[in-house]
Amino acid sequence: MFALEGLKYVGLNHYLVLSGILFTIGMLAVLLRRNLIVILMGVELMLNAVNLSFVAFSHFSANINGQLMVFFVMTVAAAEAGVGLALAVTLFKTFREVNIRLFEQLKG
């Protein structure tokens, strides 16, 4: 149907650049935002960027170890999301707001 003459091969560099962009967006969300939910989404985005790198390296080196590592990272991400959301619910019940500066008041 369509001529795919201009289609280039997607190499490892493309995946690593995409992973770097996703990691940077996640890092900026963690560093610049004050909302706990946005910070948790940023951490999840960073973990998914690392997963993309693991899978890309695993695919291009013909080794399964990177793909196995992704399962462990996904497990850590699920535990982090559960604990983070529990903290967010507790903060919301206590202060009627989910803002990261409220963690400073939990010391006393």
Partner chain sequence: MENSLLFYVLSTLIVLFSFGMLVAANPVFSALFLALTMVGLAGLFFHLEAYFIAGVQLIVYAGAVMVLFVMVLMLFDLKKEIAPFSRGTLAGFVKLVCAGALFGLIIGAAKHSTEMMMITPEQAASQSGYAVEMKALATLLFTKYLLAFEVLGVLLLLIAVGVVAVSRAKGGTHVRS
Second form
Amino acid sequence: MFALEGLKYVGLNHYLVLSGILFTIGMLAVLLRRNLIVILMGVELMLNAVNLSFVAFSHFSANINGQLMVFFVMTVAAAEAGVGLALAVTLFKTFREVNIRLFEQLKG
Amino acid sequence: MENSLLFYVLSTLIVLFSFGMLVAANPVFSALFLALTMVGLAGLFFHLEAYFIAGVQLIVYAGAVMVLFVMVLMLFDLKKEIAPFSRGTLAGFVKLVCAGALFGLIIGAAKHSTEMMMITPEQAASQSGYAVEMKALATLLFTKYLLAFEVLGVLLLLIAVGVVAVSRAKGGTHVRS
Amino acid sequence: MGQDVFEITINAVKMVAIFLLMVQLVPVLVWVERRGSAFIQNRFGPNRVGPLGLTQLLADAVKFLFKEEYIPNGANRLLFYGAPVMALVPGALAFGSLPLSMPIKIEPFSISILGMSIATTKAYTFAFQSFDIGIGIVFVLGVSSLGAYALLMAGWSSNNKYSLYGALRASAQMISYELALGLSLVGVLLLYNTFTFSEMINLQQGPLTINVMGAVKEISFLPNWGIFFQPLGAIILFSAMFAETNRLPFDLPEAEAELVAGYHTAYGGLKMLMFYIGEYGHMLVASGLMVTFYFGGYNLPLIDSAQVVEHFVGHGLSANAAAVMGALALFVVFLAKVLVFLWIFIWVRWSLPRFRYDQLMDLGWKTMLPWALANTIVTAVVILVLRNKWVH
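Hand over the structure of the form predicted together with the partner chain; the form predicted alone is what we had up.
Full assembly next; the chain just shown is listed first.
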């Protein structure tokens, strides 16, 4: 199945598998962790995994549109991180913690 | 052969670092692991001959976004978290299964789509001498994607204003709330 | 790396040598700093050990080595030890990508032992830098933005509030001034139309040439340096570099009156020395960038690098020896230019008082950022109007 021949040559599939692994780890971080900031980091990792697949596609199909998409994704990710961190700081000022337990206190 | 060796070393490191981010109980370590992951990804981008993207990855992700994360975490000074992972064995199991299913889906889709794209090693090898000129990137950015670029600028301005509005302490910047 | 054993060996040796050069320049700079500060403040400075106090450095090195290993209570050991090493990385990587002299072109030569020719080599070209990456500027910016981690790791792992305050101040300052720094470089990119350092340096050869709507005007007594086209950008870049290196007047992170010593309060001995090396490495990179962007790099004013090699050929050297000698001579020129900027770093440190923190932020965000933006726009418009590249 996964013979040594497949390992010797690194092709698009290898990059896509790596990207899939990273995406899954990012999603697990979002699902399992309870710290707001770690959840944000999980989202960043997922965006990065997508970036990796974009660059890999762009490289193996000799098409630079993929790299520009990475550019856009990075900008949006940076903006998202800014907003998320600002919200986290505000929450920390109010509740003295950034654990998502605090959402249990939001009823009223 | 050297090229594939570099890929395997880098990708092993990246997976290890990102796994470290997932399991580290201390969020500061999580953030530092993620920063290492970003640097490793920049290395992979270099390897894929996307030099400019690699540099931008270093500047934007490793240099700015992750520094911001680490800084905010250190500002909070959370030494150790009380409950780093969410509770519930069944819920956790379901989440793991979901993640596994998603992983399978991604891999399956990737395998299928690559078969459809029919990129054989020979074809890919013939393209490995391909390197993107920054001029080509810039030309594309300012012609085909000009509208998206402008919209992105407006988005960034909005974000900047919004972040300042959200995180502003009442009565000036140096007043403790 | 290279095609055969000879090339790979030379390249590997080159990398190590350039790293060691950076590390070895630090004691000299410490000596210059101490003597210079003494000169500015009308004192003597270290003058007892050796001629002019030069061997004071050796005594200091021994002292640093034999200091007691000390780890604060409750410190995070891994990060505490990792931070000083991390402090060295950005400076070393960025310095390695700067061209320190002209590339050495080696023509095929034959290796002979006892008069018998054994083998003839191929033609080689060795760049006088650790590694040549096509995206020079982007790489240097990216690597030097990693410097914030060392400070953050040191400050947080020391389990000390002064360290933490210093680290937070330092990183906020570095992020703020990175914006002005990056924007001031856009003018340089527009001017030279390239990301590569060596191409920029080649474009700065010869006399000052101004191209106005196709009419070329040459000013023969001035070199074609970037400073004449980008004076504002140069000033903004240099000031932002002061903030990036955390030196006076921007040394809020280690303001000793408020924070004891800032992020390295808990460090001593060799670990402290590594932070010093990191800081001086950053200064070296900053000076090297100034020289490369605005002051003609390794070239002598008005003299092409090819002419230097020809001069050595004229003195009866073989082509290969002349290439090596020319490169070494231009390396000395580069070092001299860099030393001028390093001296300005020291001069400013001992002349200006420290900013208050709000003044620092105001300067970065409200003064330097708008001016850098204005510089970018004006440069872009002028280049567009004049149509042609200014530098031929």
